[in-house]
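Presented as structure tokens, the chain that follows is alone, the form predicted alone.
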Amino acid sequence: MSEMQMALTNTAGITSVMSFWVFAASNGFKQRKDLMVKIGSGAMVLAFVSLTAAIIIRGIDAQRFPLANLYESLLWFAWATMGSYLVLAKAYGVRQLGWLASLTALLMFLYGSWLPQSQHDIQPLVPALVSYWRWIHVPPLIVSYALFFLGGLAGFIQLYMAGRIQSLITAIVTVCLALLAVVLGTFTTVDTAWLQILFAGASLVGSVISFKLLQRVDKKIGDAKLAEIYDDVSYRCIAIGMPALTFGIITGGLWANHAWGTYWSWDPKESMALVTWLSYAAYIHLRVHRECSAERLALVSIVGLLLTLMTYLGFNSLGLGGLHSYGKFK
């Protein structure tokens, strides 16, 4: 890595802290809300510009598309994440999910720092990603995870202008427990098998209680109008990101037939943005005939989500194996 590159990635990392701290802030002074929420959003602009140049120079140094291990594909999902927030922002002026979507960026930003520096460093492509297919196939998948991330968030979002604080906070900490299972994978020597298990028991017994309490409605709390904006937020996040999954998952099936001879070999990574894809079919099913509460779609961002999250990262970190993985990190 360049000294130029790790100084503009460095300066992404430093103003999305900014702007995570000043959008989080901006909610405790009313008076000052709308300039620190400017500063906020100032500071993710600069972020995203500075982690763009990144991006390229990282690209010109290695003379290739700069997209071939974990920690690039993690600067590409944070700067996605940005990205996406910053045109959300100028269409729905959605200042909560400023603070959520910084703090995304920047969990990525530490995640990839954590990282062995072998993943840091410049390295030559393994022959499986030599291939004009990685920089057809690879960019549409992270773009449409990040959206998808940002859907849930507006998702977590929708629950509190609802009143549902209870099954908010039930989602809250199922997230969080699938999230400490990822990074126990990556960085740890905890058995897989345990971890396995903790991914997939909080997500399923989390979510079942989540939809149980959605029931009891704080009626002190909330915005009837704000629930509906994020509603449609969450919407158009998923909306726009099923089709780049889409590109994504058929590009995919076209580089496996050109390099193993088949389109589709069930590899466990396959599988799972199959069912990623299904289930955000689902959510866009039931929101365009309405057969189901704003909250209720609401949670099954949150499950799409999580599921994003075992497409992503799960996959590699829980030693679930297969043809994608990124290998496990200490």
Second form
Amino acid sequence: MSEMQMALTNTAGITSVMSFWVFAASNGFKQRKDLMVKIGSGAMVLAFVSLTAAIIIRGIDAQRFPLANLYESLLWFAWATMGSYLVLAKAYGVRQLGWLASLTALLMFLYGSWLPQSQHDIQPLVPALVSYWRWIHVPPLIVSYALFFLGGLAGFIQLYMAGRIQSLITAIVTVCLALLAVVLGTFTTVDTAWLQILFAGASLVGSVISFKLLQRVDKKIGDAKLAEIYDDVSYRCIAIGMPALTFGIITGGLWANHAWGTYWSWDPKESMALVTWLSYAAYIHLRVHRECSAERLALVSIVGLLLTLMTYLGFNSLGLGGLHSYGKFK
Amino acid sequence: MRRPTKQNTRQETRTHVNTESEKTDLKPQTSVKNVLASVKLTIFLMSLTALTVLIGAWCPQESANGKEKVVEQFGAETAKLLTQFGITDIYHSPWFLSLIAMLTVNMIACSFMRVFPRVKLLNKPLPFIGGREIGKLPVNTSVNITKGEKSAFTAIALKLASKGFKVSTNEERLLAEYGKYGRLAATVTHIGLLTLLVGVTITSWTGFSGFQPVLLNSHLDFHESEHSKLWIGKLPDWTVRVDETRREDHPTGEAKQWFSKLTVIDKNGKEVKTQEISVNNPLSYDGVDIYQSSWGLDHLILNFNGNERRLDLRPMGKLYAAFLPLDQDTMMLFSVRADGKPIKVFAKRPDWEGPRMLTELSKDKPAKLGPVTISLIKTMPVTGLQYKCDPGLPITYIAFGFIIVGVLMAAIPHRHVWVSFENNVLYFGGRSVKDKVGFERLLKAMETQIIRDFGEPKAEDVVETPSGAEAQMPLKSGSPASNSQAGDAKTQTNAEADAQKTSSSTKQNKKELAASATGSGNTENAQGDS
Ligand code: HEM
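Having seen the form predicted alone, can you show the form predicted together with the partner chain?
Okay, now the whole complex, with that chain kicking things off.
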């Protein structure tokens, strides 16, 4: 890794930490709130710009499109999360999403920096990845994952604004347990079978409980108007994430057909992407159907976030590799 | 100035209801039919399918990994259980296939009963509606126009047009639509999905595929192809000869690319086509594609004091190795990194700590080990060729195109705006199903602008109202901006708003209207905008 690239990546990491704290702290101040939100956004813009530069320089250093292993894809994920947030903030003026977006980017940076050195180094590509299809197929997928994450995060805020506190807490615990499983699976030697059970069990039980708890409303908390806005933001994220995911899956099929002669081979990761796709298709139809309450839809978007996490990081870290094990390094 | 008559209003209300929920148009058709065409069923089936695929992603599939993998991962007992429930081959299980079948039926029913008929509605003109109906729209507001009159109407039309709306006007009413083609999303996507099913079905009934490791100078034929049970296709009678095959390395020794030079030989033995293939670069002939999918060294041929001997190679990390037991304890080991590279010769005995290297040999450099002269005749490469014939592919690709375009269209928000200018009040409102907030912001911005530019009377405005836009209209009797009338209109608006209590922006509007009565207008701006 060149020094320039290192410096830029670190700048992006540090500014996203700053952005997170300033955004989060802004809620504690009444008068300076606007100013702090501005500073937080500014830090995010800085993080976004330096990360963009870092990725470009990595590409130049490597003399290839810089999206070939887990570390690089994490950089892209953080990039897409911040970029999408900045666009959303401009279009909707949503602020609370800011600290969640920088937190997500931050976690991705941390996760990336804990990866072994071999991931940070620029390494030659295996024959299967030498193709222009790589940069057609992968970026839309990463972008769709980032948008689905933001959609789920907007769902969290929506639950808060709708006063569904108990349901919200359950959902947060669920996502944290799932993240824990992914982190343990990546960095420790805990038996992956247990981690699979942790991930799946937490997701299943947590989602069911959250759905049940939706009936408990704390009327003192929240803001119906903001809840509606976050509902809309969540839907926008998913409505745009969906074509990106579709495009990614289909171009993956075209690539596979080009390289191996079959566009679909029920490879685990492929299948998992299909699961995610079907779930968001179900979400879209739930919207069209118009019989599902906004809070339920928020929870569906959070379940979607869990599935996205599973597709993106879960499959490799929980020992369910398959063809797409470029993310594997143990 | 014409006011909507009572009768007129009633009629508008009816048409309005029709447009408001297009569902009602189709209700009679759908309610008669059964659950097959219900979206509830769709969601239920999709969730079940997702769950099934999830299980399939988690459990290694026999078709891809073989039975051993399942046993290795779960142990014999559990593996047996999983197999019994069809989980180890879930994508061919009756459960999965019937899910797909039900989804298909559901989709066909839905598509033909609900989705496709919508296309006809697309060009059905929507009515222009008056202030009262506009007040019932999900987002609506009204502004007291105190100056500029008709140019306020023109300004809003221009503003909408500049935001990408398609605007049509009818005297003092306006209807604007944005993202009309977004409404075709469902149709396009579903046509794509149905087409995909057709393509996949054609392939599974007439196509075939397979994999065959082929040694250098040997032939690939298609007799061991895989195809579905319902197959009605025919296998080719031509074969493919491997003329050359090699591996190219990165400087670090990892494989960079594999190449094979192939020649197609027809049934009469005639050579008809020669091409070098590599990963991502297949050969196509007669509807069959042949892909480079793996590569290896298969065996060595060595000469021991004049006797040729073939030794099978096994991949060991980056190397390939062959073993030759000499006696009970001693083992000879030959390792080679790549075709054409020298071969290292080792010996191994149990009482030695590791194998000892004895010598190296290559094609033109035989080695002498005691009384034995070993020379290398050749290393035999093997190329893994994947082939497939997929007649449904063009249709599948067309389907992919439709699906991508369809889901992209679904992201386009569809918006409608109605405007009516009555009694010096500009009513406007609309709806957007997919992008409520953005739409509200847009209307809010327009409201602010209209209030700023047209909401405040200025002495000279009252006197010389005519502007470019208004010249077309005969001047109305009684200056619209006379104070008493404006006041009337305002009370009327507020009364309506109170009665309807439809949206928060209406309430805010009241405040802003009141505020603007004391604020200042900007004539220059108003003219600039209109
Ligand atoms: C398999 C059975 C399916 C059925 C019965 C079904 C049914 C429907 C129905 C009734 C609508 C509403 C149409 C309208 O209100 O205009 C719809 C919309 C839609 N469907 Fe499906 N659908 C199915 C599968 C899928 C799948 C797998 C996708 C893939 C993403 C999909 C994508 C869409 C899209 C994009 C829309 C438009 C949504 C919008 O306008 O926001 N459908 N579907």
